[in-house]
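The form predicted alone is given below as one chain in structure tokens.
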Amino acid sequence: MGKITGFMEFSRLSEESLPVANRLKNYREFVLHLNDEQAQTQGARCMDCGIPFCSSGCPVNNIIPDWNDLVYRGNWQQALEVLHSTNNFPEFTSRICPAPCEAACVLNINEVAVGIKSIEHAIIDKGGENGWVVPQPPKTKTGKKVAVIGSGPAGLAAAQQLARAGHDAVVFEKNSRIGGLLRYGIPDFKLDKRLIDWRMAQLRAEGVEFRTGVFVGKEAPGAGVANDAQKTVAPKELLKNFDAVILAGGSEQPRDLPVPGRELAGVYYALEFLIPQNKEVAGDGKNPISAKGKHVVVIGGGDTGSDCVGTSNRHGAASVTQFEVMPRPPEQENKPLTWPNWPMKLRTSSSHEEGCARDWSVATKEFIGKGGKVTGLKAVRLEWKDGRMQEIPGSEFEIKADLVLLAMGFTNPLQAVLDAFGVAKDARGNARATTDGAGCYRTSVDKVFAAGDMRRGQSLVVWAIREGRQAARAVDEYLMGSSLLPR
């Protein structure tokens, strides 16, 4: 794959970002990616490695070292192909997957891995700007329908490829747009969100319907989840009137943090942050929590978290502290012991580098407030004891705050989603659905089927997109007995 001595001779080469005074002034995306010639070397430093683990820790399996081959050699085209054939919205992996599939890439044990991220990027852009991008509707109907619930990544994923199998794939969404979590969750400079709406037009050319600001189930959504639902529908209606459902929504109840003072106003999920800034964005009405001049404290040191620091900063906030409770993770992993498995390490987002101060093995003890405000928090240090996180004795301290946004992760789907139909949960609260076997992705409930954050909690959009494509599988058998969309 590539060239043979390739990854020899070529070393990696890390996409451009605009420098940050000129990105934080708009919320544009500011990752240029590689033009052919950079694209094409980093394919040539694919080794013919026998055992492709980029592949197996890649979620939909993408192919990779063929498609990397065939940039090296110029087929950009058939390099489309080859990308499409495992997943449906490389425009989203591309920008903002982790890439799990560098992490195990061979070239990885002992040097640094070939930039798949970028050669994917690069692909998917070269392919949009020429136009190869274009509908595949079903050459036949088979006159069954299908409901999706949620239109995040793995809703639109599963329409999709049902559509292509000959259904009337009819999509549900709460929110006045497209795009669940993808559009409402994830600020735009990471993802421009007029990708989804191309998307969505070429969705619309195979025959997928979208139904927007309505509701299923019964209304009771959680704290910071988008809702513009002007309609509500009972599961009893979609049952009646479809020959399967697919649950996909995404999980969007937050995690709380029960201490003193969490009444202050001031304190804030992320989500109540982020969705408002990003229907700011799209033209939908003015965020009614600002950063501006304002001292910030995030609380959470994951992707949400890092999108929440991003945010405040072209807010214009005087400061912004982000707050972990693990211990601050090595800058380099331990190969020989992680390899080919994502390693916990030292991760700096393009947010951190805008401006941040990140401290680690903090927890939050009480916040601190005066006239009903937020003004501040009192935190301690911790340390591991006994296998446990524990304390340390006067380590105590406090941080000014007049914002505090809560970035701690999801617990799980809406319950009103999953109460409504009736199904059985596994003790996360999620949907309960195997993904192997004769009924894999089916729910207890007749005819309904889960997949995504609906069946297997907060996870990556690479996951989602995965399962997704495979509940599609899955319900094509059910409703004609055998199919022949990919697993």
Given for the second form:
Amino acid sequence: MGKITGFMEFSRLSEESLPVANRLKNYREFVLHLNDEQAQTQGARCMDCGIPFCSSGCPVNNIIPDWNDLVYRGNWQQALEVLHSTNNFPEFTSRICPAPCEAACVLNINEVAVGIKSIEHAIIDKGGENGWVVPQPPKTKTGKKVAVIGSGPAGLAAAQQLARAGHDAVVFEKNSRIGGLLRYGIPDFKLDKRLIDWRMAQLRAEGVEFRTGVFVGKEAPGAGVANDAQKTVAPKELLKNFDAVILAGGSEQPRDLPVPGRELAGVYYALEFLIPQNKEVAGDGKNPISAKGKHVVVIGGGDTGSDCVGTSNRHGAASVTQFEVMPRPPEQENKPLTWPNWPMKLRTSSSHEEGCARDWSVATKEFIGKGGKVTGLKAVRLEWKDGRMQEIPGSEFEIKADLVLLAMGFTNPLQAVLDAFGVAKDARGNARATTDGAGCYRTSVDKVFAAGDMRRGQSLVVWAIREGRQAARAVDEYLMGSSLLPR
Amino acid sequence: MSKMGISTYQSYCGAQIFEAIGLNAGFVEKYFTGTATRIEGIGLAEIAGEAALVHHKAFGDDPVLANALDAGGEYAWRTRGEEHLWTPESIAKLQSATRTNNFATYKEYAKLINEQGQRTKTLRGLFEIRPAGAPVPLDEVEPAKEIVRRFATGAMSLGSISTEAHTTLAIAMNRIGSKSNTGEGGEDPARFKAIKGGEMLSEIIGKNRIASDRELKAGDSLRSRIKQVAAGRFGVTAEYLANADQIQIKMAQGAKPGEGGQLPGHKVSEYIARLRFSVPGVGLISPPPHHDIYSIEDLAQLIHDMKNANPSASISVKLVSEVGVGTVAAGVSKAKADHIVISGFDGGTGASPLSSIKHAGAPWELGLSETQQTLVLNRLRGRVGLQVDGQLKTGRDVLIGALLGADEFGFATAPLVVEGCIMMRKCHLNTCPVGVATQDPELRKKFSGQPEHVVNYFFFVAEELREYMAQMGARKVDELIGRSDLLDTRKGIAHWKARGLDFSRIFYQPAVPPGVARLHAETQDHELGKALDNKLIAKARPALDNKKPVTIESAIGNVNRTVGTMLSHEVAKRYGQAGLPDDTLTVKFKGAAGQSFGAFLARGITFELSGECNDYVGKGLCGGRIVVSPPKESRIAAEDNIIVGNTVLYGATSGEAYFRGVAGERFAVRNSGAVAVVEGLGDHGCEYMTGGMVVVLGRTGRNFAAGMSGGVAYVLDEDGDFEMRCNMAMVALEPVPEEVAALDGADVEPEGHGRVHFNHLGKADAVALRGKIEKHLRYTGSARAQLILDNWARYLPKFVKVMPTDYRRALQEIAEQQARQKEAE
Ligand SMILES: Cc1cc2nc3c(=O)[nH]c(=O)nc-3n(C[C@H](O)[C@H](O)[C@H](O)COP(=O)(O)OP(=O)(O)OC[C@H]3O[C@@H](n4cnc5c(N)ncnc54)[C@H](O)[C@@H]3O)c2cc1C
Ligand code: SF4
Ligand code: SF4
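Okay, that's the form predicted alone, but what's the structure of the form predicted together with its partner chain?
Following is the full complex, with the preceding chain placed first.
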């Protein structure tokens, strides 16, 4: 364990961020990982709990107490090994995971949680700098071929696990670069895209093949969904050429706001703004939408909304306002009742720190415009009672807006893709498959498995990694009769 | 690995102390001939299969195991490790349910525990329950507030858990008419007082002793109704026993049979040391056996002593679930215990040694059913109440306990979880981050347990039980006790290692006529009416009622056992630990006293015996004075002859004893404050002593001062060979310094409470020693004392002072601290 009395001696040290003024000038990451000594001290705070709630709070069940201790003892390389034993891509999670592990940390009951995510960050960055992350190609090949549709974290994790088990994994991606939302969605300032390339190199060396610009399905996706595909492959063909298929296409259908004025120019889905921005930073052409000098209204208070705020500020927006229908959550959760679960509480993201007006319990009634271009919106305040909302009469107001970004989440995966495969869906339109026991991750169609947002609906990167790993094991079992892949 | 009194590897070989659980009889007969196995199970093929499985894991291609060992998860939970009942999910659900008083959430918790599915984790998880009749409406089932009276919390000492956690349990259990347990650490007399309401906990216990305060309600009580008496006898005084509803003699602990409790030094705070009559900072180890029990007759004697110490308390004996416990329980029932606890293996805290957390003890299901069957068969069941404990968590657990024969139910871990325990398993490190199992004031500030939550928990368990009862058609718990015929093996258990299990011996019902009791229905006759004490009490009325000096003369014979204990109970009831003023009541006996003469003798009472004594003289002495000398007319050389038996002054906490003659073995074992002068000793003198003072004016036997961690002894070593007979593991021998302590006006009289005594640091040794010998002469007329005093200069250098090293260190630390404090002021 860390130091027995470490948690009583050391306080939590959070990672340092560059000052707002500096970071707004570019799209580079601005969170600096802890140095060795700092990370060791933070590791010393871990109590090596008899029941490490952190580990069950972490969706990939990272064996947190073990690597905390190894870091405390300066045994970094072994810490990295333990970390990699449960998590294929700690470089992603240690940057953009909301860290439910820390909410569950026993120290969070009445203290400040162990800085688990920052230790994870320090471990993987050190591993990268020292060249400890090397390919682990399989000793023998099975000769089985598996197609993975989608190159988001779920697809990548599945492909890596399958390749390590000796299968030929081929990843199909409709967009021009690999990574799913990691690449196109999450801004560069939260996740440096070179990390994806770095990890891809490892996957390639382990035998994973990537095919970009290939859409698997029949009809191309509709408006609001990114698609760079030059080529379409029919499911039937895929099923013929592969021994198994994993559907890991994410949950890409954005939720719309069908109020009067929706058709006005200047009203966009969040990803219509964010993806071109990722492309611009990568040198793939300019973002056609600019927030420079504009009054930006972001509708939706989640992660995507935050990313729109951060990006707008980097463009040099005149003002940024964010609306959320839900009421303002409490500043501090009631820990005895919420721990070890993820609490509802006011969260201020780094993008909010960079400048943004936030307003809660607000519903948009109408977009108003001039000459086909949006100039503002009409909204009303809401009252929430027992989980039901009611408009407050007479509370309507108008706000100026030249750019409106809809960040209200994603309703479900592309139905056309699921339908093309003919897989059964759950009530929310996700691919239906269980996650435990015999037949887990298998869809209603033989040979076809599903994982990540495509199976569970809009979620988190860390959940996608979990599902990718577990689905790979299910596929391996299906192909070989048994599997040694860890879940 | 020292357990059950076995300390070497060789002694384990062939010791037959093991029991096989889940192995079939054919296999056991062939490979572990003679070992008991009661529920059958797997054989050679499955064992070979498992060995192959493990081998394959170790030498196969498993990528996880390539460079690392398996996560394991035996002791600490791991996601992919061993299955446990306490998981993040079950703990979170239980805490949330009790904090929000939400029965629906409790039922989710209970479901996680009860429906183990393919994750077979307990024997009871493999059972199925059959209805007793047609379902009955829920409101016809005995109310929960009646059912909770059958519940008790486990024996968790203040010491192992914090004052805050301990008092919270007591408050909760007293609010619902259930029982909490002191554990083996004594109890602060302040907790015996009635609460008016509105007081703060810290006003009662002491400002600097409570880190997380709470307001008390009218009618609350901090008193633990069950007072435990363990081998260590920490804080077992007449007052402590007088304040019990039940006195629990701990023969063993289910989680670690054959081992005593252990409290590491850093958990022994000033307060805990005070309650235990020991020294702050010095670790405490309870000896595994009771030094006054070597046979069932001895246990009967202890039960009798306890009954005398508190005639209105029920006397309970705690046994562990192991093969043969039925026979032991039958003996205990015949030895007149009123109550028996059968304790299962999975109780116990994270403070247990790692080697005891698993694979020590047996599931309670086995021990309970054996006990019930044996007692019913021998028609002894009706005389005793039967309680089961060991990781009871839900109403279903209670139901199965009742069906297997229990009247009452003990819970330990679950209520602690309700108080905030998150199974850190760091109890022994004193770093419990939720203030439950720590004495660190900073951490105790974080304690957030509430009696209301504990109350909610027990009501939930009772409600869950009621729902089961309604479904199975039972209106009263009594209807279910011992109905093992309603249990069956669960169908469809697929786990390959569960194949071949056969519970028929567990579910068996002895064939006895219908009238034979299968639950607690009678009371034991303790024959207290015949006690000599009844006469003494009658004559001592003026002393008892008005503190008037009284002197009584009485003959005594060896049929008079436990003389003075009921009398002391009368004193303790009225005056508590303070007792009567010195020399208020003097009883002069003539004759040969029976066992336990002057046991728990209270302050203000002097027993002078002209004659001799059996074993256990002054057991638990607490303030009284015992003087034994041969009759005047006797012509034997007193200093060469035995005058008192074995195990004298065992567990004494204060008082004085003067024996003109030699004592038997195990003199002053676990003495924590009494002062004694004796003219010679058998083996094992002053073993495990933690306080007080012993003066030996003659030879001692072997193994003197073994495990002694406090107090001092002065031994007259005329032949210069004492060191050979002294166990030097924890003590140092030194000459008695002659400095005159009177210079700094020190109080030369040891305080006699087992409190830290600075004179033990060596300033006033010679003076104190001489004072004791002078008293010995005065009380007993000892020729030996006369000789030594007459030739003091010649004898003094021959005295050896036996000083525990830990005690010296702790005294120095405290002295330095006080000096610093003085300077600061
Ligand atoms: C703006 C934004 C910010 C976010 N921020 C965070 C965050 O900070 N932390 C966090 O944990 N989570 C965050 N999330 C959520 C997270 O990104 C997703 O939960 C996660 O990426 C889902 O992984 P996935 O592999 O299931 O799907 P995706 O990452 O969505 O990947 C699916 C991929 O499949 C491709 N695809 C789909 N259909 C086809 C087809 N038919 N043929 C070929 N290719 C196809 C898509 O083009 C896409 O590249 C954020 C989401 C968004 C939108
Ligand atoms: S992946 Fe997320 S939840 Fe898991 S340890 Fe890392 S930060 Fe915590
Ligand atoms: S819950 Fe927190 S303190 Fe406990 S093991 Fe996990 S990180 Fe360490």
